[in-house]
Structures are given as structure tokens and as C-alpha cells.
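Next up: a single chain in C-alpha cells, the form predicted alone.
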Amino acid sequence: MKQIFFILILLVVGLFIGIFFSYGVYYGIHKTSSENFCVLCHEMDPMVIAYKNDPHGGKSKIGASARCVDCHLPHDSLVNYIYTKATTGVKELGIHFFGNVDGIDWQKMRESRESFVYDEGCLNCHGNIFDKKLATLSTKAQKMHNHYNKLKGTEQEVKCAFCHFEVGHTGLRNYLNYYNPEHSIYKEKMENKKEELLNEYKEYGIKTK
């Protein structure tokens, strides 16, 4: 009888620990999944401005927007989602506090954009792109999406971001140039444009100085 009672106590304690742990994980994920959390890092200012200038940031007729985590984290499984979120977060924090943020070549990093934009995030909202009756898609777009499907799972597989170059961040190349010009001859002009942007977008957490 004592043994049964002891097992029951263990089960109850384990249940409460499980609930407490699950709630802690859920709370942590929820609090770190908003765009307000992502824009805390100053080095992300050009990306925030480009996002706000894009339909995915709410600049559309309907005003709906996607969150950063909708596109930049995998959604194939909860375990992979949490693992990628945790490892990416630790890496980003390390760079923010101990790395050379100003030395990051964001233009170069854009070349590997397919590694941090996940197709399942795109298809969660745009799963109807393979519908041949979708009138809003041009014949060329339908042809390219069929090609995407044909290559899926092969060594030649392509990702959405391969073709949709600035998806989610309209004008990103220009905004990055305002902060760190690719050509020094435009430095003064870019600096003036940057000042305009700082004031225009400061309501979104962009630091004016």
C-alpha cells in the first residue's frame, strides 16, 4: 500500500513539473516570437525597415502581416522549431554582445538567404500557388512553380527565396546601402537618406542615434 501511495505521489509531482516546464517553454517561445523582440538588436534596423515596406510587414490592402518566426524558423516539427530557435538565438546573442556587428557583410549574407528562409513557412500561407485555376498567377509564374515542384526532393531542388529575391523585405539592398554603402562614392548621399529613414521608422523601434 505504501509503495502504491509513493508511486502516486511521484506521478502527481511529475505531472506538476511537466505542466510547469511546458508552460515555461510556451511562455518563452511566445515572448521571443514577436517582431518587437526581434527588433531589439540595432543591427537589424535595415531589415525592419525593409519588412515594414513589404506586404508581409502589413503594407498591403488587407494589412495582414507575417511574424519573423513565420518565415525564418522551420515548421516541420515542434522539436526542430524549438531547437533552431534556441541555437539561432544563442548565436545571435553572442554576435550582438561579443562579435563585430559593424563588420557583418549583410549583402554577402543575402547570397545564402535560402538557408534562413524556410519554404514551409511560405507554403503555410501560399499553398494555393499550385492551383492551376488561380487567376492571379501569370502563366510564367505557374510554369516556375511547376518547375519548383518537379525539382523538389532532388539534388537540383530550389527554395522559394532563390527566385523571390527580396521577399518579406522589399528594397533591402537599398536600405543596407544606406547603412553601409557598397560604393564609397555614395557615402554622403546614403548618410542623408539614412537620417530620413531613422525619423520615418523610429516608431518601429529604429534608433535615431
Contents of the next structure:
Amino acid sequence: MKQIFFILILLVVGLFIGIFFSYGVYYGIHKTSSENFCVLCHEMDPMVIAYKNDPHGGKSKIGASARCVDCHLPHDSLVNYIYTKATTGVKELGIHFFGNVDGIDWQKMRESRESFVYDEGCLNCHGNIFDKKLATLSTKAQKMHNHYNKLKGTEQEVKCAFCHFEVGHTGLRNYLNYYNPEHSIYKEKMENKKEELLNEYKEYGIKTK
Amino acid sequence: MKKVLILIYFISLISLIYANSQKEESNALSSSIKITPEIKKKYPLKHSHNKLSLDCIFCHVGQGVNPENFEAVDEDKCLFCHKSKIYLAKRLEFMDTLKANPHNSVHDGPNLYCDECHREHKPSVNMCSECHLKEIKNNIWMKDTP
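Okay, that's the form predicted alone, but what's the structure of the form predicted together with the partner chain?
Every chain and every other molecule in the complex is listed next, the one we just looked at coming first.
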């Protein structure tokens, strides 16, 4: 009788420890998934500004917004999601504290956008893009989405972000240039633009100097 | 009896799903032009278009099936995907600070023809360099024309 009682207590304690840890993990993931967390890194300012200038950042008739993680983490499995979140998080922390942040060529990075924008993320919300009865889908969209389907799983597979560049970050190239001009002749002119932006967007955690 | 019914139900469900996927495939865009390595070499595509595995008839709509007889396309074919000239100009808005936006220049505004600079099957050119040779040559104003 005593033994059964002991096992029961063990089970209950185990259950509570389990719940406590799962809640801890859930809380941790939740808290580190908003743009408020992502913006903590200074080097993300142009991306946050461009995001706030996009329907995905709430600038639409509905006002709904996607979180950074909705597009920038894989959604095929929970394990892959947490693994990618952890590894990229650690990597980026390293770059932030020990790397050469000012030396990052963001324009160049954008050329490989399909490696950090995940189709499953897009399709989680836009799952109806293959629906032929969808009234808002133009013939162009239907044609290209058919093309997407046709190449899926082949060597020439295409990704959403191939065509839909700057989606989620309208005007990103412009904002990146206001912070760090691609070409020398714009340098002086961009200072004023940057100043304007810093003031306009400081409510989103953009740090003014 | 119940088991057999359940089995039949599942088999018909699977076959329905399969039939539907087959239907989807047949709806996909397919070209009757076979793109051989020779054609690919003779009419190479620009980086992004190549990456998307675009077919000849994506642009050369209604021009038959022989690439040798294709004609240059109108710019509405470019704008089919690339939206509008105003949209393209807006993407380079940072250049407006010096009125140096090639898609919205002081000389032509957003009204240039795409193929004044952009070519698909041969190297693009930079029309601005006809006068602004130094700035273009030294890459201090803009990159090579894509």
C-alpha cells in the first residue's frame, strides 16, 4: 500500500515538473518570437522599419500582422522549428557580440532570401493560393502558382520568395540604403533620411542616437 | 461486413485524392517547346529568370513553337510580372534623393522603355552612361544593369 502511494506521489510530482518545464519552454519560445525581441539587435532597424511599412507588419485594412518567426522559421515540424530557432539564435547572438556587424552586406544576403524565408510559413496563412475559384487571384498568379506546383520536388524547385521579394518588408532596399548607402555619391544625402526615419519609427524600439 | 465497408471507404478516398493530384498536374503550364542545351546556349536567360526555370512561352506568348521565329516582346510582357514602372521606380526611391533614379530620372521620368537598358538574351546596357560615363564606369552611382 505504501509503495503504491509512493509511486502515485512520484507520478504527481513528475507531472508537475513536466508541466512546469513545458510551460517554461513555451513561455521562452513565445517571448522570443515577437519583433520586440528581434529588434533588440541594433542591426535589424532597417528590417523592422520595412516590416512596419508592410501589410505583414500591420499596415493593411485589417491591421493583422505576422510575427518574424512566422516566415523566418520552418514550420514543417516542431523539432525542426525549435532546432532552427535555437541554432540561428545562438549564431546571431555570436555575430551581434563578436562579429563585424557593420561589415554585413545586406544587399548580398537578400539574393539568398529563399534560405531564410520558409514556404511552409507563407502557405500556413496563404494556403488558398492554388484555389482556382479565388476571385482575387489573377491569371498571372494562377499561371505562376501552377508553375510552382509543377516544379515542386524537382531539382528546379522554386520558392515563394524568388518572386515575392520585399514581401513582409516593403521598401527594404531603400531603408537599407538610408542606413548604409550602396553607392558613395548618396552618403551625405542619406544622413537626413536616416534621421527622419529614426524619429518616425522610434516608437517601435528603433534607437535614436 | 463493417470492416469491408470501412476498407472500401478508405480505398475510394485514397483513389479520389490521387485522381485529384493527377488533375492538378495536368492543369500545370506545359510548353510544347523542348528546350535543348543548344537553345539554352543560343538564348540564355538572365539570372533570376533562369532560376525560375521560365519557359520561352512565358514571354513569347502566341508566337508559335519555333524559337528561331520569335520576335522581341512588348513591355507589357515584362510588366506582367514586374507590375508597373511606378512600382519599379519606387523600389529605387533612395536614388531620388539625388534625382538619379534610372527608373525615374530627371530626363525621362518613369517613362523609358524597358529594353533601352535591359536585354534578356544578350548583355544589358546602361543608357545613362551615354553621357554620365565616369559615374557609371566607376560604379559610384549604380551597379551593372541587370
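Under this definition, the rigid core comprises the largest set of C-alpha atoms superposing within 1.5 Å between the forms. Note that this is a predicted model, so its numbers are computed, not measured. Positions refer to the first chain, counted from 1.
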Value in Å for the CA shift of Phe16 between the two forms, taken after the core is superposed: 4.3
